[in-house]
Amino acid sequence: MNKNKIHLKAPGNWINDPNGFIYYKGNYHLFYQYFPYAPRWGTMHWGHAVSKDMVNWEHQGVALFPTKYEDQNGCFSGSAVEHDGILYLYYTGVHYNQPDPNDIHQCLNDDFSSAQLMMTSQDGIHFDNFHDKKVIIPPITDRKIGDKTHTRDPKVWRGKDAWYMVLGSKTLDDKGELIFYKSTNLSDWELVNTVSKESGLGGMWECPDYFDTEGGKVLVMSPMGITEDETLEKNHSVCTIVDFEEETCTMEIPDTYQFLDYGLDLYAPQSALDEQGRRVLVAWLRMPEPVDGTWRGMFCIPRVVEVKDGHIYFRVHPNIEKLYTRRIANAAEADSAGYKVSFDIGDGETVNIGGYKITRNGNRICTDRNGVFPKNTNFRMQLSTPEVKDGFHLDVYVDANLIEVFVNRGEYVISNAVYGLTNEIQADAMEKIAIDTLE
């Protein structure tokens, strides 16, 4: 069993998108896309983990699994809300019209239908998959509204006068689209509006998440095909500050955006409010191959989202940050859950953390994982932030399979999957470097 401290990792086999992230009855609940049979993608279930502090996580087994015609081939991504002490789960159910006869966990010709379903729990632990599921939005038949196949990932929140839901979809001309619904009882949903961009922003918009902060209203989503180079992953998570009028669900999406994370390995983020009311976000780390042949997929450090002067910051959650209090001389002395390396970096300097290289090139922070990544994977090896403005301080959180480089405490972040890190740290000026691990 993996040690699920700081980073929640697959209990075995495969995980991807975080789902149903919520603070409920004294616990943080994080559900996730889960294929329990092999370390590869397949028929989706919802795995489930709980934590008192977002530091120490315990897997609870499978919460949702296919039982209905509409979710016969998977319980895909969605969200959770609480009302009157009851936990409401919303997700996309998938039915394959053409299952692969040689592998029923795959679909032929992208021929499947997507519906939106809900179920409830009285305690966040017990789920009745056989009797409690309800289809709330059948597959869309009017192509002017959305796509019957690619409409998914319901995110639900409480507005001023009602409950609201946003779904990701695509338009008739294959541009990304958001579909907004409204409900007074969490069960019956009414279409309110659709939103897209004439100029486009990739293709289908997966995993949309909208929320308000003190500094501005934020849209987070994962457009498909947003990059066009020859690397494997062309779908990436972005965030932007938007104008949103709740009653009519009218949203103005600007042309400018930030990548959620400039390592371009994180995907399908989801946010929730923590116990103190802070907006916290987690995301799935895409990994090219299993670890030890047994598990594949993990989540990043929970990050507090803040907006300041029109820029979106992602800061390490205080519950995580406060744990790194034991100063060590080298990485070999670190706790098995990892360590933090902190330093200010000068122009042209390089810090090599176990084979993962971090360099400052002018006003940009650049990383290179060529030495700690499987060959012939077609993943990006060299990454870079935009030009930074808040200085050149780095806090690097190191796990055996994930490095997260926080630039200026969240102005930008580069997170990358890694394999085969060593315990050696090299730098042009080692005296400037502090290494801390968990007490």
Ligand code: FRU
Second form
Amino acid sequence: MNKNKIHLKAPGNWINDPNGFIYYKGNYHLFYQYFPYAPRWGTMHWGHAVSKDMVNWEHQGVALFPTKYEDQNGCFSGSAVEHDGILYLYYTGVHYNQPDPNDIHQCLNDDFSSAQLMMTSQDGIHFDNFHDKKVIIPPITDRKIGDKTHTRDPKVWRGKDAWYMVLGSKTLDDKGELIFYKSTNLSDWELVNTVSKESGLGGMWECPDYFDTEGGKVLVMSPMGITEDETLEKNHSVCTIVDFEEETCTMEIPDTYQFLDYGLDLYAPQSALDEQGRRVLVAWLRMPEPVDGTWRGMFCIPRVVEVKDGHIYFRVHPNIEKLYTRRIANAAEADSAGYKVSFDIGDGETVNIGGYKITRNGNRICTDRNGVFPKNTNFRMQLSTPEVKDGFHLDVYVDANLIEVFVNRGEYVISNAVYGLTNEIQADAMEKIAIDTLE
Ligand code: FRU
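If the one shown is the form predicted on its own, what is the structure of the form predicted in complex with beta-D-fructofuranose?
Below is the whole assembly, all chains and molecules, this chain first.
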């Protein structure tokens, strides 16, 4: 299988969040949370991949790794910006005050400190982990501002008059919180404001991302504990349209939100501007077990974020969409990078793609992966969109371990990890099913 076409996959062992996503000097750079020693989470490095088109990805090895007291136990998530040709990386360094003596990649009693660090690169290829790191925000000591342990994931952007940074944190009473900083030189950062919600919206807010679009200002974040079922995953990414006043970093976050993706497997998304200035976003696909016993974790298709009439759409990036030009009669003829299945679905109809079932129930699109997923995990097996408004057209992108169901060209998306798909596609009305693959 072509491992890194369409979807960027772990080069082996473990990856989680996308980091430092940027179009820089003619290439897309995508870094990622990487544990190089086993297919499970542990001491975090930043792996690095580059691409000319966000279709073909090439792994570049490790860009960031622990070298300082502050990042001794991991280089956690962060972001990238360019200024005067230089690439600036921002990330969270963690230091375990109580490493687990039996597994030094884990911390005991949640006793660790988090600092914010930066590092630069002249070309996006060379990173000097020994000499180029700088602590820009030490662990927070004033609990009224944020949490010394759970403050992380700097997202930096260029505003009108300055550079801005948002961090995820939690309030004194354990509600999710954003902390905003400002800088004129990318190196000295001044606290501007903290934002939380009276009603909560989960606990700590991981991986915040803020950006403006033509149709509205968007906040994307990953609140911990936003769903309540004890036996199932509780941390999920959400997005919502916000009011934001840049200079004072005042943000009004409404009570209503959309899940980023209704498969509830994608997490910790990060956005960047593409070559043509579109807002494009990728996210980590959580996977319950390694593939072939060797690799675990991949990213979804890059999605263009658009806001229309108060709704946030996630459209397949045109670089990917335009590749599926070869019509085939069945999935067995598909390219190793996968295929796309397109159809309009009638009420009560089911389309079964290799064991993954998609059904329309009234105005909702529902999926069931019981046939193609390990049993007894904390992942959800049956998923559903809210009521859709724009029609009942589905474009389903199928790769060996990830199915992405784009409903009405991104009104909602359900993306799910899958294991052991067959090549068989079954539908009540096969004649209306189109299957396309790469040339
Ligand atoms: C989200 C997250 C981030 C953190 C990173 C550590 O998945 O928990 O908040 O920086 O992963 O790997």
